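The form predicted together with the partner chain is given below as one chain in C-alpha cells.
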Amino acid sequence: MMNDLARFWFDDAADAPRACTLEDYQGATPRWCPGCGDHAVLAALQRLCRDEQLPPEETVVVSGIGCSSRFPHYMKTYGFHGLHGRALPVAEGVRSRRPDLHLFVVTGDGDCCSIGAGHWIHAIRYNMRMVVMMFDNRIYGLTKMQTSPTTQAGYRSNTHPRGAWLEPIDPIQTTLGVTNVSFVAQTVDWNPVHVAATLTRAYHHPGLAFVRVLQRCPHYTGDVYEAAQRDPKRLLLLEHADGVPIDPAVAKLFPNRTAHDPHDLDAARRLAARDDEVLPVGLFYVNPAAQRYDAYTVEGLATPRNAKLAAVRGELDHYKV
C-alpha cells in the first residue's frame, strides 16, 4: 500500500525498479504430470527471475515442443511456444536485434537433440547470450514413450521394445566438442538448490550458457535416475570458485565431491567422458572471452532514419544511368 502511495505522489519513486514478488512470474497453472522434474525447473527460474528482479516484459521464454516445452505457458513472462526442434534459432532471432531482454530457452532430449540437432551445434558456436536448458529425461513423453537420442542402450519404449539398439549420444560430450563453446553446465531437478545456483550462474554468463538439467519422468522413465536420486553418492559435485556457487551446507550433502578447474577444457572433455556409474554436476566449462555472434548482429542497431535512407539513396545511385 505504502508502496502504490509513494509511487503515485512522487516521479522519482515511479520511475525506481518496483520490486517483483514470485507472482509476478507465475502464469497458467502447470499442466505436467505429478512428479514430474519440470515443476522444479520451474520453480527454480521464477525464483531467478524474483531474485535477480528481472521485468516481466523484458523477459522471454523460448521453447520448442515436448513436454518441457509448455514451460512458458507457465510463466508470466513474455514467452514463444514454437515448433518441434527450432526453439533455438527463433531465440537467436529474438537476440539478434534485442540486447535489452532477459533470454530463456527450454528444449528437451528430442527436441534439442534428435530433430533440432543441427541447430543446437550451431546456436552453441553463434555463442548468442541467453540460457538454455535443455530437460533431458532421455524419453519422448509427450508422444508416449518413444526411445530418444538420450536413451540408454537396452532400455524399453513403444518404438524399440526390445530395448533400444543404439548406444546414447552425450549432450554434454557433444557440446564440449563444438567450437567455440562457452558455457556447459549439468545439474539434476532434485536438488532444487542446484538447480537454482547453476541457473543463477547461467544467468550471469555473457553468451549462451547451455545447462543439462537431467529430469525424471515419472510415467515413461521413473527408474533411470532412481538410483542417483536416491544414493547422493551417485553424484558428483564439481567445485571451482568460478564455478557453480554453492552453500557449504549444501555441498556436504555430496559425499562425493572434486574439485574441477572450469576453464580447462581438456578436464572438461575428460570429466564427460568418465564412463562409470557417477554423474558429475556442476560446470564443466566456462569461457566468458568466447566469440559472440550478438555483438555482430547488433551493429546498426541505433542507425537513425535519415542515415538508413541516406544508405539506400547510396546504393540505389550505383545504379543509376
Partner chain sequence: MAPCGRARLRVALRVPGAAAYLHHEHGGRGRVAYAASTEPIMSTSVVNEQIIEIVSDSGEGAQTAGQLFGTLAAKMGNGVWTVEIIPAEIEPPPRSKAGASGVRVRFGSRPMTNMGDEADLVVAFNEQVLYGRIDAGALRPGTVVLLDDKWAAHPEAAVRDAYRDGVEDLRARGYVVREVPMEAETLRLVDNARRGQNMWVVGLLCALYDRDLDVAKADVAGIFTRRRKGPEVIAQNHALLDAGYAWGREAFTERFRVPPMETRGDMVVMNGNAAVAMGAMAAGIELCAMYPITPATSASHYLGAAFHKAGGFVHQAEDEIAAVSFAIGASYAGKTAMTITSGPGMALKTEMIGLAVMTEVPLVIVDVQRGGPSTGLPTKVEQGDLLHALYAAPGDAPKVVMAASSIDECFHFMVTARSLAETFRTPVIVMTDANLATGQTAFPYPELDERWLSPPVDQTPWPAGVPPYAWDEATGLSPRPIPGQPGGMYVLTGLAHDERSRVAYEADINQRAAERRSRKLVALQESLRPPVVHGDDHGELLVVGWGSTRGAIEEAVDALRADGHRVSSIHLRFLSPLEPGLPEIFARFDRVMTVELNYSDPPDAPGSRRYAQLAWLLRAQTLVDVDCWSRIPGAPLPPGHIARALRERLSGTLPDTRRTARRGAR
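Previous: the form predicted together with the partner chain; requested now: the form predicted alone:
The text that comes after this line covers the one chain and nothing more.
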C-alpha cells in the first residue's frame, strides 16, 4: 500500500491490496551469456521483491553501463539505465525526491571503481538508503576483456596482453575506509542461498548497503573464481547474530566459519585485508546509526504546491525594478 508521501504525488492512486507473484517482477528475457553469474543475482532480487511484497510501481532499479547494468531491463519495475559510472548520483536524485520508493543500484567493477569512483566514495559518505550491488568479475566484459580496476596483477587482457601491471583496488577495503560507511557485505553468485540472504539483510538496513558480489564471467574470466567455486574451503563464512542470517543446514556447507562482530570496524578492516586464498563472505560492517543525507533532502517535500509557488514568487519579487 502506498504511504502518505506517495499519495501526495499520486492523489488518485488506489490502495487496492494485491499479492504480487514472481512474474510481476520478471521483465525482458536476460541476454547475458549462459553461465553468467548475473542470472543468479537477478533471480535473488526478484525473489526478494516477491517475498517482501514490494509494489513494482514503487520499486526502482538504477544502473550505469556494463553487462551487469542491463539489470533494469530484466526487472518489471521502474528502471533507469544511466551513463557509465553515473548510477549512484542518479539513484541519489531518485532517493532525494522520492524517499518512499524501494531503491536498488546495480554497478560493475569498472562502472563503480573506475569512471564512477568519485561518485562511489561520496555515495558511501552520503549514506542515502538504497541497496548497491557491485558485480565484480574483475574484467571489462561488455567491451570485450579489458583490464578493470579489480583485475589481478599479472592477469592477461586485451589491454595488457603481458599481464596487468598494477595491484587491483579492493572494493571492500576501499568502502570500509570511507567516512560514514554504514553497511558492507560480500557474497558469491554460485551460492544463491547466501546471495538471497545477503540482499535481504541489505534491504532492511536503514542506509546505503554496499554488497560486493563475486561474479563469474565464464566467457572471459572463467578461471578467476574457479578454485573458490570448486573448493568450499576457499570461502570463510562470517557468522554473527546481527550478520547475514543463514540456515544452519546451509552454514554446514562452509567448512571454514568464523565469528565476526560486524559492529567492529577495525576487525572488519583486518578481515578485508586477507589475501585471496580464502574469501570472506557475509557482513563485514554495519552501523545503523550512521548519518543519512536523505534525512536532510526530504525536508520540504510535503510542502503544498501553492506554498512552493508563493515562495518562488516571493523570491522573484526581490528583483522587481
